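A lone chain, given as structure tokens: the form predicted alone.
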Amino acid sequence: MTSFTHVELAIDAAVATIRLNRPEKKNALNPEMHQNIHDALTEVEHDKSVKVVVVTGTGDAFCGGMDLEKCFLEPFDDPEQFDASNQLAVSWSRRLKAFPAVTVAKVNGWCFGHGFQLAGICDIVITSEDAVFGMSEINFGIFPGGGTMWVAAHNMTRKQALYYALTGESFSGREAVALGMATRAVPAAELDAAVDAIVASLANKNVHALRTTKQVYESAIDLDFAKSIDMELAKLYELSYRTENEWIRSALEQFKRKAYRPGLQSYSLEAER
């Protein structure tokens, strides 16, 4: 466990957990917290064994968004400080969006503003059914920014994204699944167990295959079908080289022997020994 001022980092074998720890402020992000997240991501990057990163919050909130006083009001009269504070926030968001490990948001409560963005850029979002999501920026005269509108536009339909951005209405974790902002919603009492089960499944998979799957997805969404096929074949050859054709030598050989069933289970390297 590494404790920064407002963030706790725990690395257990293939799984890293980043916990926002400012519960008295609904885990709202201040400049020091932004730096803490950068530092935590750097430490995780240095540990090559990490396959999955879980991001969650302490108390009854995932993240209440930006600390408006610390990030906007206090530095407002100093343009350089104001810009530096905001650049610090968006830079760790860029890092997390492109992070090589699989990212899982465990949304345990309030999820607003930059917290809404944080959940939205993660690969998988598991939320408690009674968590509260929202883009409330319109209620104090601005629009969702800093990547938050991008998240709404890329996870929700146009009609839904604009409705919630324009009205500032909130929605529950259960509703977040139907809206595209969450992968799965479970009762709050089952949240830890649900995330643990998904993380255990991910941690058992080939690290290169996990990372390449993310890369292929991000490329595919910007390509037409023919170009995507070419890209996917190229990445398959690259993956085969990196893993010394493990999927052929181990997975397909086990399939041939009926040692595992695709779609129902994963192949095991142990079965080869």
Ligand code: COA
Second form
Amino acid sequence: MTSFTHVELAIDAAVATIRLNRPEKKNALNPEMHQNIHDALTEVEHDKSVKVVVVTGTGDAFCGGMDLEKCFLEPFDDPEQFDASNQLAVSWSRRLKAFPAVTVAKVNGWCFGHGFQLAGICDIVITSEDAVFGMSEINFGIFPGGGTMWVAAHNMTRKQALYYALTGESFSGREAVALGMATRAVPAAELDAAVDAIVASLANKNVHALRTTKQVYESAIDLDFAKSIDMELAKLYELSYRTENEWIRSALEQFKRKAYRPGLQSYSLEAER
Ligand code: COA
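Right, the form predicted alone is done, so what does the form predicted together with the ligand look like?
Below: every chain and molecule of the assembly, starting with the one above.
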């Protein structure tokens, strides 16, 4: 376990957990925390065995958003400092959005502003049913910025994104699933177990296959069908090269021997030994 000032990082084999740890301020992101997140991501990047990164918060908040005092109010009269604090925030968001490992947001409570964005850039979001999501920016006279509008536009429909950005109305974790902001909502008492089960399933998969699946998804949403087919074939050949054709040599061989059913479970390299 590595403890940064307001962020804790634990790496356990294939799984890294980044915990925002400033519960007395609802895990609002002050400049030190933005730097802490960068430092945690750097440490995770150096560990090539990590397949999954879980992001969560301590206490009753996932993340209350940008620290409104430390990031906006206090540095406002110094444009350089104001911009530096914003750049620090958006630069870790860019890194996390493009992160090679699978990212899972475990939303345990309040989820506003930059916290809303943090959940929105993760690949998978598991939330407690009674967590509270919101783009509250309109309530202090601005709009969701720094990537938050992008997240709303890419996860929610136009009608829903605009409704919640324009009204600043919050919604529950249960509603977040219907709105496209979360993958699954569970009772708060079951949140840890639900995330652990999904993480265990992911950790059991081939690391190159996980990474390539993310890359192919990101490219596919920007390409037309014909170009996506070309890209997907090229990526299949690249993945086959990286894994020395493991899917043919091991997985499909095991399927032939009826050792597993790929529609229902993963193959096991152990089964060959
Ligand atoms: N920035 C700075 N401080 C924040 C914060 C933020 N985004 N969110 C919460 N805090 C601080 C509060 O000021 C308070 O500090 P204090 O104890 O020193 O007075 C502490 O966290 C606890 O918050 P409090 O408001 O007392 O808790 P609550 O349970 O009544 O309400 C929220 C929780 C999340 C609804 C409320 O704090 C809130 O609206 N926060 C702002 C959320 C937001 O709009 N974020 C968008 C930022 S871009």
